[in-house]
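As structure tokens, one chain now follows by itself in the form predicted alone.
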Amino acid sequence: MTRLVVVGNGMAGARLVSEVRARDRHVTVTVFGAETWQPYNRVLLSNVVAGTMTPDQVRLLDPAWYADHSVTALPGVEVTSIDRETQAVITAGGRREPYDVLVLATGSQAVVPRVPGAAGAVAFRTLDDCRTILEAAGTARRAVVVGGGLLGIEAARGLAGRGLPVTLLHLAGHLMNRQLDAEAGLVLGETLAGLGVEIRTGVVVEEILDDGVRLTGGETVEADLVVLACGVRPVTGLARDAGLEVARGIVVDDEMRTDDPSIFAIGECAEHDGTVYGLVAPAWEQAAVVADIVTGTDKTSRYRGSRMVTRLKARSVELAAMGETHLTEDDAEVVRFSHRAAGTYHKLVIRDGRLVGAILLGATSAVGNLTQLFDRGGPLPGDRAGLLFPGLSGSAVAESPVRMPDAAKVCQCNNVTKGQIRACWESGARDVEAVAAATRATTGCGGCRDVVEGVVGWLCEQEWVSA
């Protein structure tokens, strides 16, 4: 009987365990988690800060699930070393757990800038961090968030939504500079400003004080709560100490296997083909591949990389970015629509007749179809305006569930198609919650919920009409 040990019980590790159990009840599974919490959806932590969700609502698996599926779960138990010679992991308390297959799902940790006073700030990464932030926000008069990437924007918006004045500080010249071009960053900043977040870009934090943040040049931004969202780095120390190959992340092949054939790595700690993925969908795809191989369900299963779609999950801000968003007319065909007063900026980047990048800021019904076109890499229709504005006369692209092919991917995080939702509905699932329970659609970032509701609603309407 194969002994599987998983180090890391976050979104990647928890998904792997459930994928393994969906395929095989006989593999012995032990999972260690450094955090004392049961696994939770880290993507939705900004909703906890904003107060729109409780910690219980972001939980992935509860203790009863582990008992029901014969999985030994050890939350709050840190693995400190790997004995590759005897094939065992050793915990901080001295426990030795033997393995036949070891999967590292150690995730990533928050980057804390090396500035005086940083220890007095709160990182935004874990559920414990959320609780610390919310406790401080209850008595704070003003907050500063350092870092204008995804996490920083989500934290700033969440705190502002609670009525707390917030200043967002960012080193680069515009927000989300890795995913957005300068104009999109400008429009996003103006949108956030309208929601109560003061934006300061191109600034350098020199020191974190008891009463605020001092910038280079001497200016102090007042605050009694400072939140750090300065990016993350893969947790690779365990692998490096064990002598495994580590670059930016733990280096793996298409099987997600390290240079030790009995050890795999998945999620934010893994580096595949030179890329470390920081999103949930790739981690869950990797977990499925490893589950196939470990259980023998599909020994030919391989991970070929992911086409990344980034979605901002901040209340009253709709943003999706994918692919090569920084290309200009010198490099590709670019289609743009900008309406700053309405907080709208749309950009398509097209090369060889295929969508290779897109920025969609502001409400639009085009997100679903454009994501599918980007993911499939197929040829685009000639009507470029119709791509951005579905339903225009002559458009070959429409968001209506009637015109979506069954092969269209509705949930990127869980790789769920319209056809799978239809099959689930035909089997008796008549609402979004039932579809989610059967297919996992909407349980990742939640960005596909409106589309899933549309498909389910359309199917229910067709049943009523035919009746």
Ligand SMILES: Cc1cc2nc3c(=O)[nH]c(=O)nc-3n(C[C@H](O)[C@H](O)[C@H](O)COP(=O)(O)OP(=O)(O)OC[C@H]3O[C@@H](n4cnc5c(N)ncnc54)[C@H](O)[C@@H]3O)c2cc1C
Second form
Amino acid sequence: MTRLVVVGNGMAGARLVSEVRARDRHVTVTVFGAETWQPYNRVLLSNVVAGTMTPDQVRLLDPAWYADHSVTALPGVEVTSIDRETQAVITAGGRREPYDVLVLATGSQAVVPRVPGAAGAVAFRTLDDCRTILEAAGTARRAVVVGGGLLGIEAARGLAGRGLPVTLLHLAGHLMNRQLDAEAGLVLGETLAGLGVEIRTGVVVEEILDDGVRLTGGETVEADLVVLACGVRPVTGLARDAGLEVARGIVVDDEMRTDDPSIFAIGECAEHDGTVYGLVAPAWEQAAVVADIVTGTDKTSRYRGSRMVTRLKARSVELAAMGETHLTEDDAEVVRFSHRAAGTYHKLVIRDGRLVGAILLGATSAVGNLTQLFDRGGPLPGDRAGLLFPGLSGSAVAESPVRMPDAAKVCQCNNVTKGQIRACWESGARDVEAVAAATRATTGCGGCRDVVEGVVGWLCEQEWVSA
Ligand SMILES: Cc1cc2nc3c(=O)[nH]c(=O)nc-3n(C[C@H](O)[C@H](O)[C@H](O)COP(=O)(O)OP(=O)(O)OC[C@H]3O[C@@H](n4cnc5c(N)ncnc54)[C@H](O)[C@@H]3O)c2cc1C
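In place of the form predicted alone, the structure of the form predicted in complex with this ligand is requested.
Up next: the whole complex, starting with the chain shown before.
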């Protein structure tokens, strides 16, 4: 019987274990998690900070699931070394666990800037961090969030939504500078300002004080809660100490195998084809590939890389960004629509007739279709305006579930297509909950819920019409 040991019970590790059990009950599975919590959906922590979800609602698997599926889960147990010679992992408490196959799913850790006083601030990565933030927010009069990327914005919006005055400090010249061009960053900043978040870009934090932060130049921004959202770093120490190849992440091939054939790595700690992904969809795809290989269900299964779509989950701010958004007319065909007063900015980047990047900020009905066009990389219709505004006459693409091809990916996180939702409906599922239970659609970031609802509603209507 194969002994599988998984180090890390976060979003990748927990998914791997459930994917393995969905295929096979004969592999012996032991999973170590340094966090004391049962595995939870980290993506939804922004909702916990915003107060729209409780810690219980973000749990992924509970002790009953582990018992029912004969999986040994050890929460609060850190693995401190790997003995590759005898094939065993060793924990902080001295436990030795032998393995035939080892999967590293150690994720990332928050980057804490090297400035005096940083220890007095709270990072935003774990459920424990959320608890600390919420406790402090209960008595704080002002908050500062350092870092204007996705997480910083979600934290700032969540705290502002609780009625706390918040200042968001960002080093670069505009918010989410990795995903957005300068104009989009500006429009996003204006939208957030309208929601009670003060935005300061191009500022450098020099010191974190008891009553705020000091910026270069000496200015102090007052706060009794300082949240750090300054990026993440893959957790690779175990792998490095064991002599595995590590670049930015743990280097893996298309099977997600490291340079030791008995050891795999998945999720944010892994580097595949030069890329370390910071999103959950690639982690879950990688988990499925490893489950196929380890259980022998499909030894030809391979991970070929992912196209990343970033969606902001901040109440009253619609934002999706994908691909090469920084390209200009010098390098590509660019279609742009900007209406700052309404908080709207749309940009399509097209190369060789294919969508290679897009920014959709502000209410838009085009996100679903553009995500699918980006994902599939197929040729675009000539009517570019119709792509941005599906309601325009002559539009070749419409958001309606009727026009959506079966191959269109509806749930990015779980890689679920309209065709799979249709098949699920045909086998009896009649609402979103039933579809979610069968396909897992909507259970990642939850951003696709409206589209899934639309597809299920449309299928039900078809049934009534033909009855
Ligand atoms: C607030 C927030 C919002 C996010 N929003 C989105 C989003 O909207 N969409 C999206 O796609 N992604 C989002 N992400 C990113 C997403 O959560 C990650 O991509 C995902 O969690 C990666 O999964 P992972 O298992 O690789 O890492 P993690 O989920 O970080 O899990 C790694 C686990 O391994 C444990 N571990 C590490 N070392 C050891 C050891 N030696 N022994 C035992 N255990 C160990 C850690 O304690 C941790 O529990 C968000 C992240 C955060 C923090």
